[in-house]
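The form predicted alone is given below as one chain in C-alpha cells.
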Amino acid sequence: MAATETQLMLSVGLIEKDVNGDTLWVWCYPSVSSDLRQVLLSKCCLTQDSRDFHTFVFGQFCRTWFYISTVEVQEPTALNKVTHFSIVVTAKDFNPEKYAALSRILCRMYIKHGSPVKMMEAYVTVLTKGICQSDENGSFLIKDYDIRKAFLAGSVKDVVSQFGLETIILYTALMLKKRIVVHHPRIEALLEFTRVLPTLTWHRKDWSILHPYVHLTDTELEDLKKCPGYVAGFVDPEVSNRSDLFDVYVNLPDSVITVSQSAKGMFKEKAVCF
C-alpha cells in the first residue's frame, strides 16, 4: 500500500436536513475552509430549492476534489430526527468511483450508528491503511481504484455520436488551453460529459482543467477565471450570456457547440496545426 495513495484524502464532513426542513453542516473531520464549506453546501441538494435528488455529485474547487453522496433515512433508523443527509469527503485526487464507494459504506454506518464516530473511525483506517472491512456495511480497498480507470470511465465515442466532425472544434480548444464552457440543466448528464473532455487530450492526462459542477458565484468564477483553460460545467443557463467566461460553449440538450466571437481568430490561425 504506497503511501502517497492514502495521503491523497482530506477530510470528512456531514450535512443534515432534519425533520423541520433545516439543513445544517453537522460535522467534520479534520476540517475544511469556510469559504470551501459554503461552496459545499451550495453543490448538496439538500439545500437547494429544487425537489431534485442527487445521489451523488463531485466537483473541484480551489484545486481541492469534492465528492458527495446523499440519502434518503428509511426508517426505522437511530435518525429518528433527520429525514435526508450527505457524506462530503474532499481529496487531492479525480476518482469518482473510488469515493462513491467509500461513500457508501460511511452512509450505511451512520445509518446503522447514528453518530459519526464510527464514520471517523472507517475514514481513518482507509487514510492509515488504505482498507476498511465490515461484514455489515461492506469492505473498500483503496488500491482497488487505479485512477487510470477513472480517466477512462467515460466514453470518448458517445461525445464523437454526439457531436460528429465538430468534435475537433473540442480537441482543438482543449489543445490550445482554451476555456470551455458545457451547460445541461441535469446535474448527471453534466457530470457524464464533461469528465470525458479531457480524455481527447489523453498524452496530458491532466483532469486539474475539470471543473464540471460550477455555480455563477463570485467565490466560484473568481476560482475558475485563475485558470488558464478549462473544462467547466453549469446547469443554470444564464451561463450562456456569460461569454467573458468561454472560448467554447457546448449547448449539451440541443448538441451545439458555438466558438466566441474573440476565439475564432486564434481557431483559424491554429487549425492548420491539427
Second form
Amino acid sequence: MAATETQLMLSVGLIEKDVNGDTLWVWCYPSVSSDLRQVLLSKCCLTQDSRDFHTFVFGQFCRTWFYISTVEVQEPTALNKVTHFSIVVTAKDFNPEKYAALSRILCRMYIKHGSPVKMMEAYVTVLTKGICQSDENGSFLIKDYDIRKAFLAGSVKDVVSQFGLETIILYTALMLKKRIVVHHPRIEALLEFTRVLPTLTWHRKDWSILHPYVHLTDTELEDLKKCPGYVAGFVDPEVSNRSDLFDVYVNLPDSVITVSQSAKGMFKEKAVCF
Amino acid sequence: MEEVDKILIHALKQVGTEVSEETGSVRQFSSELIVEAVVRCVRVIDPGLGGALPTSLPPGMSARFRVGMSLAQACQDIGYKGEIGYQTFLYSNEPEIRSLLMFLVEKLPRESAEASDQPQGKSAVMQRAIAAAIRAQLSVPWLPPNCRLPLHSQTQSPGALHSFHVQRLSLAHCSPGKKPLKEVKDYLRDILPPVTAQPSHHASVVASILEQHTAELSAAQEWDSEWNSQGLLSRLKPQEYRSRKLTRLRKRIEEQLRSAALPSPESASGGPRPTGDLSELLQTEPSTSIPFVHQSDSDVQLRQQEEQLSLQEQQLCSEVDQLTADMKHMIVTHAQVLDELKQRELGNSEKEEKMQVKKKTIDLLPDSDDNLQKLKALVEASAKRVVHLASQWEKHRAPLIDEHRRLKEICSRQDLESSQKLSEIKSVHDKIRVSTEEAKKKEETYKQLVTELENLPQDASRSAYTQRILEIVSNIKKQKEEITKILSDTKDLQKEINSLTGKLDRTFAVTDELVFKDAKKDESVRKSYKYLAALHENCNQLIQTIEYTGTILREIRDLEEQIETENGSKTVANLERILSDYKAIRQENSALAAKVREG
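Could you please show the structure of the form predicted in complex with its partner chain, as a counterpart to the form predicted alone just displayed?
Now the full complex is given, and it begins with the chain already shown.
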C-alpha cells in the first residue's frame, strides 16, 4: 500500500518573507500551476496584512489538498534576509496529521541547512520509500498515518454539544448533498469544526466535499460552484450576504444555524441520495 | 535759535496766524503779531477762553491795556507759570515772548493722533472712503419721491439698483508654451468685441466680470492647493496628473450610471406576469364590447361564456401545477444523474491509472526479483539525478533571489529618500508662498509710505532738526569733558598753591627763627632779617593784588553779560513807548474828564 499512497503527494513548495516585507514563492518541486500558486499565496498567512500567524492551515482547491506550515526564522540561521517562511505540500488525499508532521521535518531541515536541496532529498525519499529520517529521534513513516485516523481525528460530540438539536439540520443537509457554509473569524477553529462534518455521513467516507478554507475570490468560488454539495469554511464575515453560495449558513462564534429561503423546502423533499 | 523760531512760526501758521514770509525769528514780531498769534493759539487750545479775545489790538491805549491784561489772565488760566502781564504783549521782550509762544505751541492739541491709529493700506483707505460715503448717504434724511431733489436721485430712488445677472464672457486664453493660431489671433483682435460690450445688458457687465474673475481665481487657488497636497505626492507631471484624474472621474460616472440602470432588468422579469393578466383581460374584453341593444340575450350569453372560460382557466391551472411538479422532479433526478456521472468519471480515471500501474507490474512480474532490484536502482538513480538537478538549480536560484532582495532594498530606500525630498519641496513651497506674501505686503506699504511722504508738508524738515539736536548733544558732551578737565586742573593748581603756601610759611618760620637767633649778636644779620621781613611782606602784597585782579576780572565778565542781556530787552525803546503811551493815556484821561464835566 505504500506505493499507491506515496503517489498521493503532488508537490512541495517554499514561500519566503524577507526583510523588505516581500512575500515570494521562491521554490517548488516538481511544479505548480500558476492558478494554484496564486491561491496558495493568498492562503499563506504571510501575504495577509494582519499579523496573525497560523502555524498550520490546510484546504482544498481543484481537487487538490494543500497543507501550509509557517515558521518564523530565529537567529542564528543559515538563511539571511528571511524573516518567515512557509512550506506548502500539495497532495490528493486528506490527511492533515501526516502532512503536518512531514512539513515540520522539512521546515527543520530547511532552517538547518538554509538550502532547499536537503529538503528535497527528504521529500524524494518519502516519495520513493515512504520513510525519512527526522531530526528528532526516530523517523517519519508514512504508514504511521492511516487515513482513517484522519477521518476520525475530529470530535462529533463537540459539534452536537455546541448545536444541540440543530445538528439535525446539518445532518439533513449533508445527507441531501446540500451546500453548507461555515463562518468563523479564526482559521484554526474553522478547520477543526469543518473537518468533522463529513463524519456525520460516515457511510460515504467522502471528504472531497470539504473545502475548509475558502476566500471570496472569483477563481475559488468558481471551483466551489462546480461541486453540487459542499461544506465550505470562510473567515470573511461578508459571506453571510452571499445567499447564492449556501443553503445552510452556520455562524460558528454565535452558534447560529440559518437555512436560506430557497432551501427551506429541503425538509419536505422526498428524494434522498445515498 | 533760528530753528526754534522756524518751528514756532510754522506752528503759528498752521493755527491761522498770518505771518509774512520775511519774519524769520521771534525778535521781529511786532506787538500786533504777537497778540494775534497768542489769541489764535488760545482759541485752539480753549475755545471758551479765546472767544472773547480780539485778534488785533484796538487803537485806544486804555483798551489796549485792558486787552493785554485779559490776554495775560487767559494765558495764566491755561497754565503758564512764568511771569506774565500786559507788558509782555505791549512792550515785548524776546526771551519772554519765545518762552510764552513755546508753551502755547506745546499746548496745542495734536491732530495726528487719530489718523495714525488706523491701519494703513490701500484696501483700508478704500474701505474708509466707502464707510464715509455710506455714512454721508445715511445721514441724508429720506424724502418721499415727490420732494426729492436731484441730489437724492442717486441714492434714494430704486433706479440705481440692478439685479445680479451674469453672462458668459469670451476672453482670450493663451496656454503657456503654445502659440495661438493666426486665425485665432485675427479673430481675437478684430472680431471679438471687448468685454464691456459683450453682455446684452449694460448693467450686467460688472456682474459678469466679477463672476468670471472670481471663478478663475477660485479655480486657480483650488488647483494650487490640490497640486501642492496630492499632485506632488503622486510624482507625476501636471498634465499626466490631470489626465489620470479625468479618466478616474469618467470611470466613476460610468459605474454610477450602470448601477442606476441595473434595476430595470429586474423589473423586466416581472413583465410577463402583467401581460399574462392583460391577455386574459383582452380575452374577456369582447364580452364587454357587445352592444347594449341586445342586453338580456347578450347577458345570458355573457354569463355562459364566462363560465366556460373560468372552467378552462381552472383546467389550465391544474395542468400548470402538474407540469411544475414534474419539472422539479426532473431537475432533482437530473442533478442526481449528473452527480453520479461525475463521480463515475472520476472513478474511471483513477481506475484507469491503477490499471496501467498493474499492467506494468504484471509485465515485470515474471522476473520479479531482478526487476524489483532494477526498479529500485532506477528509482534511486533518478532520485539522485533529481537531487543533483535541484542543487544545480539552487546554484542559479540563490544569487537571483539575493539580487532581487538587494534591489528591492535599494528601491525602498530610494522611495524613502524621494518622499523626504518631497516633504522638503513642500516646505520650500510654503516658504516661497509666505515670502511672496510678505514681499507683496511690504511693497504695498512702501508705495503707500512713499505717497504719504510726498504728500507731507515740506516746511518743517525733521531730519535737519534731528541733525542739529545730535550735533548739539555732541557739543555739549565735549564741553562737559573740557569743563571737567579744567576743573581738575583748577583743583590741582589749588592744591599746589596750598602746598606752596604751607611750604612758604614753614620756610619763613624756620628762617625767621634762625636769623632772629643770630640777629641779636650780629648787625648784618639784623639787616638781613629786616630785608627778609620786608621781602615776605611785599610778596604777600603781590599775591593779594593778583588775587584781587582776578576777582575784578570775573566781575567785569559778569557785568558785561548783564549788559548784553539788558541790551537785548530793548528797554530804551520800550521806555520811550511807555512814555508816549503814558502821555497818550493822560490825554485820553483829560479828554474823558472834559467830556464828563461838559455832559
